[in-house]
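What follows is a single chain, given as structure tokens, in the form predicted on its own.
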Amino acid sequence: MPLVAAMLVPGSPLPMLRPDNPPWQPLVQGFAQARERLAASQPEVLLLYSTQWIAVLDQLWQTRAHLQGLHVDENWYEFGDLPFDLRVDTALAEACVEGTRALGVNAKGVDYDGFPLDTGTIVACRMLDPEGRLPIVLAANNLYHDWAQTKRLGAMAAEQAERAGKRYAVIGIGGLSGTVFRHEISIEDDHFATPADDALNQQLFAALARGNESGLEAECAAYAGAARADMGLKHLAFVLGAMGNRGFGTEVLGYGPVWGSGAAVIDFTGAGLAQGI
């Protein structure tokens, strides 16, 4: 069965608790029409890889079948709280453990109740599948893994969908340009943290325009390094790498700043996304 979507999407709670905000208000909109494609192309589970959700010994899968709380983000609590009720694709998570073993990496399996789920995850689920209609499978982002170990981890996320006989959807949940500011701000005022910062977002967005062309991952590097980006950019290595091969354009549909660093809602677009089909 086929990838029918691959997105980035922020994982900042402040588009979403303060929607109205002018600054915010283009992420909100393209969260919209990403929710709307999303929609339309039909998958039947969601792969997801969150900046947020750190790991250190092993690389962890979320196993839980039934996720529900109540998340105080630990550095937006004052604008609100993040409640959350998220099921999980348990037998495809499972293989996703067992597959990233058979990479010769040490996994492992999730599944308390009460478990700290992060914000990006909150974030995106909220703001893709409002009425949390579609599965999940959540993979964490463990600090001791480069680009091209977590982009593998996609690649048997993707493998381990398509074994399944699954329609899915990746979403890389993660910022961009990484400078914030250090100090309050007015929120109706929140601007970009640097110029250089918005060009070398602008760069990457022509690098990831252009597809799958050699150089490409050359390109991230730099921009990584450069703009500090959020995590070394590893949630669009996860994305790239469930894609394979795969032909692709990209549309950015919406892009703006968060309390200075860069944000943006991005879909691959291309022959090689069996879209609505």
Second form
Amino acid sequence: MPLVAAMLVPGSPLPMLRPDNPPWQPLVQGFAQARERLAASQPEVLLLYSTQWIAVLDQLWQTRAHLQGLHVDENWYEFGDLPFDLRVDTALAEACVEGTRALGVNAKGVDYDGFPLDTGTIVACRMLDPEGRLPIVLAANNLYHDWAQTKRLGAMAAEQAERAGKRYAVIGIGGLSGTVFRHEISIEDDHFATPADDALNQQLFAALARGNESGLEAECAAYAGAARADMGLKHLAFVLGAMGNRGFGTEVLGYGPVWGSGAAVIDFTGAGLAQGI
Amino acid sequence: MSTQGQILAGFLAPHPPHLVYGENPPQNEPRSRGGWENLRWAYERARRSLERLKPDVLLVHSPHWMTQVGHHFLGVRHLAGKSVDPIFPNLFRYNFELEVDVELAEACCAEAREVGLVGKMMRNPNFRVDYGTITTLHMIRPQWDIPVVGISANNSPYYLSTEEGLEEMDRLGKATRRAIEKLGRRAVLLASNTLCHWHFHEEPEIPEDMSREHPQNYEGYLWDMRIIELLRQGKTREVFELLPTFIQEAFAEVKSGAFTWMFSAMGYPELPGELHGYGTVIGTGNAVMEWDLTARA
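Got the form predicted on its own; any chance of the form predicted in complex with the partner chain too?
What follows is the whole complex; the chain from before opens it.
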């Protein structure tokens, strides 16, 4: 069964919690478009990789069937709480645990009441599937995994979804240029920390729009270093791993600053993705 | 309180959740058959010192509340909830309840701003206190009967450079001291830091199987012994001269700033530290140490 959608989305809670703030509206609108496209693609499960779910020992996969609670971001607590109510495709998540081990990587399922879901996962789910209809599979960002390892995990997760016969979408959750303002700002004046960051982000968009070319990964690596990209852009590695050899283009649905850093909603398009049922 | 406040003591008080797990307190859900006794017994000695000091307040600086924009302070009088360690959820699922000395926290925040730092008060009553803060506080005072001030670790040592970041922590320490003195508090400082932070990447099947516990890295162990020996001799200046190299070569968690914050607040005393104990946790080096400033007077 097919991969029906692939996206990169930001994990910052700020656009979601202050959707009327002018500098953040392009991201909110981008999420709205992404939500429509995702719904039209009719996935049965979302494969999520969030840079904000940090692991250091093993590759962790969320295996608790029902995740419900209230999260407060450790940085942005004054902007509001983040309630969540999510369902996990536990069979597929367990298959990913086994699939990770088959890659020679230690892996564990996480099934604990009160486990702290990361902000990025909550934001992506609320913005893309606000009613929580779609089951999800959540992968952690192990700090010791590099681009190549993360890409292998994405490929493995896609393979498991296909074996399970699911129509699936893959979502990489994270930021772009990583330079942030280190002081309080008036949020209505938010802008990119430097014009160079904006230019670098635009170069990345151009590279992604050209699709699965041989030079893409080298460009991503150069970008990640120059732009202090969020976690070396590993959320993109996960998505590219899931895309495999499929041809693709991309469309930037929304782009803007978040406290100086770069953020974008990017939809992968093209013949490599299956059409709606 | 009208008299000038003082810092009674500072403790290097690391936060591996394994120590709470090994102790089996009623607040923690998982059960163990012990483990990490040398560190838990070290904390027992530290607890006796704290009992003798009778502070009004405990201030803790934790690397697991990492903030991007400034230095944050818990600013809600009563906080409660369940803290699950995202790295070791199998070991630490702790139901916490604590009282914050909001007045002192606000004073610390105001003094931090006075010295040019970005200071913020955390006012959200639903905030989940990080496991580093909770572990350190539980291990030093399991009765939870002393108000606390919880301070975040601004990510400046990682985002900027080690030197720039620790310079901020130095200013934060001085600001903290001024706030304590102005408000007349008798305070104890807790630096929630591990030393060498090289760790194993696999957990034993039985986490408390101490036959599997040892330093992950011999060079890191040698670094820990060197730093501890200098601290035991009261050679504080030498320690801080070595600190950037120690951080780089031993991947030391003191990079996150608590150690510098505490020593800055104490005025970098050339005072021999009391080593209550040293041990490894999943390969990392942890020392429980005390600097009793009342003994110096």
